[in-house]
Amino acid sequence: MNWGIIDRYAKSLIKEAGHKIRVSFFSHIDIDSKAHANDLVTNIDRDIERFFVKRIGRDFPDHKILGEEGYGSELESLKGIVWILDPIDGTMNFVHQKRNFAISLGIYADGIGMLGYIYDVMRDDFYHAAKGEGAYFNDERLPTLETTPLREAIIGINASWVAPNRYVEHEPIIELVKSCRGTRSYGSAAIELAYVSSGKIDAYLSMRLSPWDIAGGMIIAQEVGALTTTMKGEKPRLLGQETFIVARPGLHKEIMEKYICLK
C-alpha cells in the first residue's frame, strides 16, 4: 500500500471539502436534530459526507468508509482499509458561531491508525500525521509532549460531566477541576484533540464519544506521545460510543488513578 499517495489524496480532498463548507455560508442551511434536540445535523454535514463517500468510492473502491451521517459502510470490524470520517465535528458551533468546527478523518488498516487529519476549516489550520512519521501543524512538525503536573494543566472538559450524570461519579471530577490550573470547552472533540497534540491544552476527556469524533485525532496525538484510552484504560475499539481521555504522559495516569470513577 502506497500511503504517500493516499496521504496526498486525503489532504487534497479535505481542503476541497473545507472550501465547500466555507462557501455554504452563502447559501441556505437546513438544521435538523438527531438523537435529541441538541444533537444537530445540517444539510451541509450530509452533503460533505456524500462528497467524501462518492470520491473515495470512485478512486478507492475496495476501501470502506465509516461516517457520522451514515452514507458509508455498515461495519462490524475494522478489517481492511477504513476511512473514519466526521464531515463537520462541532455542528452546534458551525450553526451558532460559524467557527470552532473541524473536518476529522482517520484512515485505518486492519484497526491500526495509519493517517490522521483534523482541519479547522475557518482558521485554515491543518493538523495531520502519518504513523511513525510524526505529527504536523500545517507544515511545522509538532514536538513530543513533555510531562505536566495537574496543578499546571489546562483540562478540556464539558461542564455537564461536573454535574450528576449516568456515566461517571461527578464528585471526583469536581475535585479534578479544582486541582488543575484551568478548564476549557471548545465544543468539538476533534479540535480538543488537536489542541492537546499541539500543547494548547494538556488533556481532554469525555464520557461519550463516537469513532468519527476521535479516529483522526488519536493518530495525531499518539505521534507526539500523548496517551489515548477509554476511561477504563483500554484502547478505543472505534466501533461504537465510548468514554475517552487523551493527555500528556504522566498526566494521563494521574487523572485516571485519582479522579475517574465510572458508574
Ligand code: 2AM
The other form holds:
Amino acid sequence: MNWGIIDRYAKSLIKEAGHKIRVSFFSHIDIDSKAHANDLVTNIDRDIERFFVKRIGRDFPDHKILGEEGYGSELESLKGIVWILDPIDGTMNFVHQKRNFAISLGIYADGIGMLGYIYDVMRDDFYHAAKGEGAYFNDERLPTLETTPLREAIIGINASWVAPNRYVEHEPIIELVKSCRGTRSYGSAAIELAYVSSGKIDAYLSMRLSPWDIAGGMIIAQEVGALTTTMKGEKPRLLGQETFIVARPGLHKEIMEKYICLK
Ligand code: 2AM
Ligand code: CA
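Here we have the form predicted on its own; I need the corresponding form predicted in complex with the named molecule.
Starting with the chain above, the whole complex follows.
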C-alpha cells in the first residue's frame, strides 16, 4: 500500500470539499433534524459525504467508507482499509455561526489508524498526521505534548456533563471544572481534538461521541503523545457511540482517577 499517494489524494479531496462548503453559503441550505430537534443535518452534510463516497469509490474501489450520513458501507468490523468520515463535524455551528466546524477523516487499515485529518474549513487550518511520521498544523510540525497539572489546564467540556445526566456522576465533574484553570466548549469534537493536539487546550471529554467525530483526531493526537481512551480507560472501538477523553499524558491519569465516575 502506498500511503504517500493516499495521503496526497485525501488532502486534495478534503480541500476540494472545503471549497464546496464555503461556496454553499451562497445557496439555500435546507436544515433537518435527525434523532431529536437539536440534532441537525443539512443538504450540505449529505452532499459533501456523497462527494467523498463517489470519488473514493471510483479511485479506491476496494476501500470502505464509514460516514455519519450513511452513504458509505454498513460495517461490522474495521477489516481492510476504512475511511471514517464526518463531512461536517459541528453542524450546529455550521448552521448558526457559519464557522467553527470541520471536515474530519481518519483512514484505518485493519483497525489501525494510518492517516488523520481535521480541516477547520473557515479558518483554512489543516491538522494532519501519518502514523509514525508526526503531526502537523498546516506546514508546522507539532511538538510532543508534555504534561500539565490540572490547576494550569484548560479543559474542553460541554456544560451538559456538569449538569445531572445519565452517563456520569456530575458532582465530581463540578469539582473538575472548579479545579482547572478554565473551560472551553467549541461544539466540534474534531476541532477540540485538534486543539488538544496543538496545545491550545489540554484535555477534552465527552460522554457520547461517534466514530466519525474522533477517527481523524485520534491519529493526530497519538502522534503528539496525547492519550485517547473511553472513560473506562479502554481504546475506543470506533464502531458505535462511546464515552471519550483525550488529554496530555499525566493529565489524562489525573482526570480519570479523581473526577470520572461512570453511572
Ligand atoms: P456533529 O456536529 O457531527 O453532529 C458537539 O458537542 C460535538 O458532538 C460535535 O462533534 C457533534 O458532531 C457531536 N455530536 C452531537 N450530537 C451527537 C450525537 N447524538 N452522537 C454523537 N455525537 C454527537
Ligand atoms: Ca457531522
